[in-house]
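The form predicted alone is given below as one chain in structure tokens.
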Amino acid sequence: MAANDVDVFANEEKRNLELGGHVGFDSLPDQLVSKSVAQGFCFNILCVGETGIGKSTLMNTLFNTTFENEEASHYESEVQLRPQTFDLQESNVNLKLTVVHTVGFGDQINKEDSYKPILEYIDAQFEKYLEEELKIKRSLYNYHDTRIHICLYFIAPTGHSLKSLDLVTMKKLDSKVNIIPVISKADTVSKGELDKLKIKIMSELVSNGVQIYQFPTEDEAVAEINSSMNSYLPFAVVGSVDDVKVGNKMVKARLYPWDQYRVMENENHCDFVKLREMLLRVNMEDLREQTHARHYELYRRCKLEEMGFKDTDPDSQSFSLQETYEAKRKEFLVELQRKEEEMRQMFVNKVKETEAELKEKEKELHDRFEQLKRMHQEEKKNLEEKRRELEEEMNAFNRRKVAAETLMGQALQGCSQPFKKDKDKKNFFSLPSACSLTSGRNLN
């Protein structure tokens, strides 16, 4: 067919035409209802708030029942992303519901980058997602998607206002997640606070520019429930696991000291009746789809924007993904021949700056030697002196021993040639005296 015949179809105007009778493609929406109801559906709600602020309490009260969960301690190093995965069935419909706790959020003294590993998580998901897209097998019907649908944050009624740590948090994740806002333990402020914290709330996300989910109102079915809900964000909810008998039926609720309850199914008390209805009955497929066409779609495009690929080049020629992958390829391996140059150049670099470091330090070393050398012969050389002077004097000393030693013997030979000529006893007695005194100078 050539293409001037295609331009005549498309520019030819449809006609409407009657049928003359039953077809029966009436029926397609009954088919796609059986259909997804087989198949079943997945829901997957992120919890945000303090350690003890009462989100498992919320879940368990939200799909009445009781989830097993790991009770959190306020002792954290780190914020940790807990998911739970629960199959839940009403009627004949299946639901596969992941709740992600956040494990140790808010009880850091250091708070700064507390939201950065819930955006790791919900961007992980969206990973995991992509890449199933991106293969060429994929099983995209029965895979488990991960992805979340709504974060459901819970601020804390202790204050007038958002805390720091909320706005940061809430501003990081509003393009990547619907952000619901909630009051958790209502029941611990009155009525008139409540309804005064709720317009400061909304005021300061508005003031901050955090983007919260909306309930769409373009669905001419649902429009008027939708706006009226609107104007109760953030919900102001209690939770509560107890049955306590009103009346003559049993609800949940909690029981004070003083009597007086708060029962969860009476609207007057809380928004969790709202909660549920907006979250689970009306909006929870406009909850999925926003998730997928808006901020999936947002990752998705600037995730494959990063890697080169785009609809249309500047010519507005048609998208090729084959020369995409090429031109990136071609691209990738110049910039990896340029990383490897720059690389070979600094070892390079690095060898002469050590080769020269090293004849540095030989230097040193040799002329450190060569000055140990010099002081070591001058050394030995004094020592050789010192060693001709001590044996100088000890030949001078031998010598005058050996005088001494011969004019002392001379002496005692001179004084006993007498004593055997005189046999006097007077001249006896004298002789040593008077060999004493020439022995004495003798010696001198």
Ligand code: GTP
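Just so we're on the same page, rigid core means the largest C-alpha set that superposes within 1.5 Å between forms. The model shown is predicted, which means the values in this text are computed figures rather than measured ones. Numbering follows the first chain given and starts at 1. Compared with the form predicted together with guanosine-5'-triphosphate (GTP):
- In the core-superposed comparison between the two forms, the C-alpha atom of Lys35 has shifted by less than 2 angstroms.
- Relative to the superposed core, Asp26 undergoes a Cα shift smaller than 2 Å between the two forms.
- With the core held fixed, the Cα of Asn382 is displaced between the two forms by 2 Å or more.
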The other form holds:
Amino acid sequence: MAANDVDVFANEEKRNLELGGHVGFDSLPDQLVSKSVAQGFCFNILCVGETGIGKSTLMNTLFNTTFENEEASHYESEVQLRPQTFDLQESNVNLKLTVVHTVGFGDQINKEDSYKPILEYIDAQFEKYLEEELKIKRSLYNYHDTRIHICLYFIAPTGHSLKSLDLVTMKKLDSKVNIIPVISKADTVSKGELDKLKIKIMSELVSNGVQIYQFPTEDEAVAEINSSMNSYLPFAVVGSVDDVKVGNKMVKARLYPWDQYRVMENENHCDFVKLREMLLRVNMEDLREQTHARHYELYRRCKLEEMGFKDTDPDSQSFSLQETYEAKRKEFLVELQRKEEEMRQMFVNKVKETEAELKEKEKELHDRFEQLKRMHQEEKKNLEEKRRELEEEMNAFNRRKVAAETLMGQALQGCSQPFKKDKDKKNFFSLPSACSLTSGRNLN
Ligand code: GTP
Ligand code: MG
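Could you please show the structure of the form predicted together with guanosine-5'-triphosphate (GTP), as a counterpart to the form predicted alone just displayed?
Below is the entire complex, every chain and molecule, led by the chain shown above.
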């Protein structure tokens, strides 16, 4: 229904009418300007470059101020991102500027994963924005947009070309952010070397398919300057926070030990002015727009597709958000039921397994008990047997003992009557035990 409505409007014939006098909607651009000015602007710069390459100095020079800078150590175990937000004002325009520095970039022995924290940071800012956008009660009007609008990639002037770390990092970032490569500390190389280095860098970027930000040439007002500036990329910059008196004017310049200086504002000395012109004065809005319309849009599309949202069904019929939501909900419920069933089945199997194990254990215990019981009965039987034998032995012993006592009694009686008949004597001497029990004196 909604799609048909759109079609109706699209096919509707447009008619040009002439106004009889001034109505006032020509002030719409002015209204937009004053609304934007009241709202203020956000601009976020990501500085990617090795430790000590001149990131902070260039930022200070660009904005003609001194941001809080902390020197990074060369011993960081991994790359970290340090964002700092500042409120700046120029005329009546308020700018919330966030400068993000890569701390420890290029300092690790293994630099393979150096690009990852940077990529994650950029994605995290997109994710935050997407979350805000998808909220029921969203407040994008006063939302602090932290998405990176520009990545200044600092290239050391010392090499003959780009390092593999530079190429890999720029390649990984080019679909996520607008990249402007800059050759830092350009005062440390000669003009001839610098020109050669610029050509080499550009050809390496092209041959490796690295997409850097191109200043737009569609808008007539800036087409000329932008197309000429595109040919200066990568900008060779020099940064300084020192003011030097040139003539009777104080200017930002770099003073050398041999008493010469290089003035930032002098275009013959370096590309600093070109960079500032392109970045802040001419293309700042385009950088913001490209970030939203190109990089964020790509992130959003991938993320929503990952979540299962689509605009059209397989027959190229457009899907309403409601339909997509319903389809996704059904899919989710089916998946949930499948998972539930899977878990239930797993639980039943586990219970069965445990039950079988317990039964096995019970059987083992029962067998052991039976075995012990048998052993105990056998032992008991043996003991009974032994007891009987011992009792018999005891009885026999007792009988022998009684017999011996009786005989001894009789023998003693015999000894106490010395003049008994010969027969009795004979009987007595025939008993050896009796003899041993009587003293020799009595017997003689
Ligand atoms: P970390 O934040 O510690 O990674 O360093 P950084 O990249 O911010 O470098 P920083 O701006 O602190 O500069 C490091 C040193 O390089 C300082 O001594 C600066 O004065 C010097 N420096 C900065 N820019 C230039 C430049 O354009 N030319 C020369 N010759 N030296 C520079
Ligand atoms: Mg720094």
